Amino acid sequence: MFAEAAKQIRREHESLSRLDCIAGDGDHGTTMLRTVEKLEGTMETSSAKTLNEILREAGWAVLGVDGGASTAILGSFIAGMGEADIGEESDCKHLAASFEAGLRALLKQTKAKPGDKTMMDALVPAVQAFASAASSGKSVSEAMKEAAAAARAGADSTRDMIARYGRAKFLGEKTRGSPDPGATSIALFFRGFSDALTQMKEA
């Protein structure tokens, strides 16, 4: 899932940068770049023994990476889906159950909500998406399908939002009109996932 969503993100980097130079420094694909570069790595060369271990270490080799905000986000999610009861086969509950715990563990660091043009805007429905999916009984495919639909349309939806959240919230109504590239790279994550798991379904 995460070399999918990596696949993603070094296809878009140029274009996240680009929506970067509108209300930001414009390297944020350069720091998705490095983030997923990180994420791979560690994953790779990791002892953990089990995907909880694994999940935590690599959450925090992102949180290490100098990004910040986008990289603390993403390492907190990450760090923290590996506190839930996942198992070595996990099933789409259990996976539900992974992504919400790493949205908890994120919503202690930051104050950012939906509707803040930030990478919850696209982080939350996505999770919220999944878990209702996975109590409906459908299969791991296809809630996550839906997640990276709700995150393509969160990211979407920041289009039309003003910033109130960071540095870009300085700028007011000029971050009108751009989708937010926080928020974009969370929905290339989803994409990249729901491709992996669709993948593993046609082999």
Given for the second form:
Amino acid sequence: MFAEAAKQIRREHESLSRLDCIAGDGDHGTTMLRTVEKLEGTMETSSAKTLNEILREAGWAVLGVDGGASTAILGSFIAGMGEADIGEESDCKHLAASFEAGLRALLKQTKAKPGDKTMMDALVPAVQAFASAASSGKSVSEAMKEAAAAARAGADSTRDMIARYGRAKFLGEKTRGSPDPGATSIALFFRGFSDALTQMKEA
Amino acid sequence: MFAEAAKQIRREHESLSRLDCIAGDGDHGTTMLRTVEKLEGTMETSSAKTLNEILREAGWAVLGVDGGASTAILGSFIAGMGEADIGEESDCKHLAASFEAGLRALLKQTKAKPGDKTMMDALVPAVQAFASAASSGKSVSEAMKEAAAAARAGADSTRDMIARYGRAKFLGEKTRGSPDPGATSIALFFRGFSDALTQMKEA
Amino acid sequence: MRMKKFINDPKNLVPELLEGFTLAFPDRIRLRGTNTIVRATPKEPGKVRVVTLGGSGHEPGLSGFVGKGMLDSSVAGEIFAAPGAVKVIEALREACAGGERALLIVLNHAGDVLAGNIAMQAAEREGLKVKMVLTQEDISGEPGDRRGLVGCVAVYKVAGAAAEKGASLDTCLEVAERMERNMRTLAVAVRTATHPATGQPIFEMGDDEMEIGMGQHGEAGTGRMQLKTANETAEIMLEKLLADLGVQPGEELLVMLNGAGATALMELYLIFRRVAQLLEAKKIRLLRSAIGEFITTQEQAGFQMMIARMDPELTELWDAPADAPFFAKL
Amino acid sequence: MRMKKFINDPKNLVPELLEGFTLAFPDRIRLRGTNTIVRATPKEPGKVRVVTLGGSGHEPGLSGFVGKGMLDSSVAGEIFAAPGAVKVIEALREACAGGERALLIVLNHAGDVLAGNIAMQAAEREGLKVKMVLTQEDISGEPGDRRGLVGCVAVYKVAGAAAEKGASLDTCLEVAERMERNMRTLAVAVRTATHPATGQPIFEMGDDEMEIGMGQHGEAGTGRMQLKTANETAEIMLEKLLADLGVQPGEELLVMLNGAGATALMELYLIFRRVAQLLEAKKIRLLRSAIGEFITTQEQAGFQMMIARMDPELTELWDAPADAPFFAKL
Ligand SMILES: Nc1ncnc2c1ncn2[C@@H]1O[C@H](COP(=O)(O)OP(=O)(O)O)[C@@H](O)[C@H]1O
Ligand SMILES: Nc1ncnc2c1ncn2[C@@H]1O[C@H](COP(=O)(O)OP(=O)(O)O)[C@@H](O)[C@H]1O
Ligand SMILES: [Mg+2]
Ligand SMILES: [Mg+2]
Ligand SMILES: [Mg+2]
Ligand SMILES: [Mg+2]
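Next, give the form predicted in complex with its partner chain, keeping in mind that what was shown is the form predicted alone.
Up next: the whole complex, starting with the chain shown before.
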């Protein structure tokens, strides 16, 4: 899963940094690159057994990256996912619950909501799309495909928003016109997850 | 005398600074401007009676200017002139002795000689020309005219020299091709003295 | 164009710079874990620990203020990026290892606050006695959501002095919050800096422009205008600060001027001169001052002006001895 | 293009900046006559006075080192221009007013030396007991005719400490000369500065160039080359310094890194890290260090690296307490 997300980020990190230059400090791509490298390293050496353990470990690995706002948000989300009881990965409903637990954990860290031009604009619709696909009985890989599409749509929608959180908020109107880098990363993560699941199914 | 020198400096100070930019720190013109202003101010308020007193006072006034190398040289020269017994200004021989006393005082302050691309390249020939005119019985204004011509020729000759003193010395070969700012100022001073004497004679 | 900085591989910037820092002050500070700076000689057991966190690239801030009478430890992040929350938790654990209590001082920037909050939640779960204070004195933002700028140094100073004297955590927190409430900062920038990791300018600015209200990482301000003289700039900034803090004649102020990097101390002296003149004319007392480079933004040109209303207790704490590598009081 | 400095009328730069300086440190220094800075509380009568002179525009140098354990007074000239000899004479007269003796420390630059010499001759005529020492440690020049760079700060420190302890003028002079003989400095520049009075750049440099051997006012050096990394630059400079001073394994060094203005402390840390590593590899002991901005050249980018061979007495004097506005030792 994380390996495919890493692929996406590796391909796009320069454009992510460029996006962050517009209203932020231009480091989002390198931060995400360090984040996926840390995730891969952690997964390789991990002795975690259950998916809960793996997610908690992955989340705290991300929280260990010096990444500013984005790693704190992403790490809290992943670690929060690990707090829910997930059971087997293939269980779509459990995974949906886990995503929702991740979102709940995030509410403790940020007041940003969809519409504020942050990672939440991709994360919230992705989780919602996954949950509704799950409740309508779809497979994990199908649900993830829908989540990825929702994340992408959410990220794209940030283009016309004004930033209300993070470094960009001080720029006001000037932030309109380009998508939020953090939301774009989230979309890439979900795209990676979806690709990984599709490959697993095909294999 | 100093008023006419001041006129010359005022007219040329920008080009003097530009000359100092080439191999120095670009402040020679403004330094000379402050110097002649100080000289004029001192002369206006001075209660000195004899020419010796006036020269000593003028010299120390220049030594009071924050001007770096050039004011120390010029001030020492003028103050040194005041150490000789001059008598009346119109006495050409006494004035020649005074100029020579100025040069002697300078030898205590700098090892620079003609050929080293400094003020000495204008000062030494000017004093020599004045002295030889004096010893051949010429008038003060004629002697000063010859001194001014010698100073100008000396200043012009610095164009092809390599600086061996002051800030410029570290630039070596690169200092060739433009005249030394300090020598140029000395030529302007003597030109001013000569103009003043000519005007006095005409008046 | 290559950036004109003396660096090696930008990937190793932070560990290398902290290594150089510890090598320069071997008798004062130590490196712990990944990029945390602690005192070489820990404070006496039992006394409150004062801890901070924040991005690198602002040297001497923040780690330059670790030392007797100021900070116990500083958790450094990447260039302009908050440290990971995990490192903050570890620093709090170490600070409280002997059962001590700790005060965590955090500048209000999204990443720093997130890291601080996550660490505080973890610390509470572990039963550590830790309190957090946010500094947010940049008047270019709306009250309630302001950035933390150089004022943190004053908070380190007074909280550090209280802790050194053996004050309780509640007292240290109260002192820190009082200093924080009493202070206001405004920044001005005239020339941009290059981000040492990306090689990109952190903002763009015209040849004859300046910007009042600029943040510490090139975050845009609100007052782009024609370049002004030292006197004019001092007047504009001081007036805004005095108005925001509501300073009355007869009150006593601490004034800090913090050079951004390329603005010469000469210029800060000129600004300070005008500030002193204006305060005198308004019958406001210039009680204490600090002038220099405390929290820089690489080779950016500009400065931060901070004013703080002082009371006798804060003044005494400000005057107390301190011996950090970049902040000493005898 | 307007220069991007916070100044007022360039004509008043020096008096204004010194006024700001004295307003910032009212309990430590005073302004005397035209642009001379003296201690607020004079040293005990009878002790040797330590005096310096030099151009302005290098803040905090030179006047920032007036204070207990360092200088008694500093005669400031115009921007990058030596003070007039008259002011130096007046400063020496004041220094010796109670019959004290004085040591005049002068950096070897044409104008400064001329002013110093003229003042010394006048002082001798007046019967004052004054000795002068020239600092000339810049190895980019030929031995016997080298410029004085940041090393003067170390000479102020050890001579000032000796004088504070009550040493005789001859002893203070001997200590100053020993420190001077033992030290070597080399400067590197990567970006020019604007002369604050003329508005002109003080030298020109290509986008990917650096120059080793640059003087303190943009005087050209000898080593223009492609920009190097921090490690490479540290190696090149340290090797030249060690060779010139003839340092052997087992010897003990003081190392100073002096930022020119726009070079970040972060970069100095990186340079320092490499210097420490190289010295360790050569089994040369890094005994003491000082890192920061001591003598700047406006917003020039670059730095000076100074090394000095230390003996026990010089080390003790270096370690002695000092309390100048920009140099403190507890
Ligand atoms: N308070 C917040 N809540 C949610 N997301 C945030 C918040 N602040 C910033 N972000 C996200 O973080 C992204 C910037 O990440 P990054 O550049 O890595 O961190 P930094 O801003 O600290 O340099 C933004 O694009 C935004 O999506
Ligand atoms: N040692 C010296 N002896 C004689 N003249 C000197 C010496 N050093 C410098 N000068 C003169 O001073 C001039 C520079 O003067 P100025 O620019 O006013 O001073 P500074 O070099 O201190 O900025 C040079 O052009 C040269 O003529
Ligand atoms: Mg960013
Ligand atoms: Mg000059
Ligand atoms: Mg960042
Ligand atoms: Mg000069």
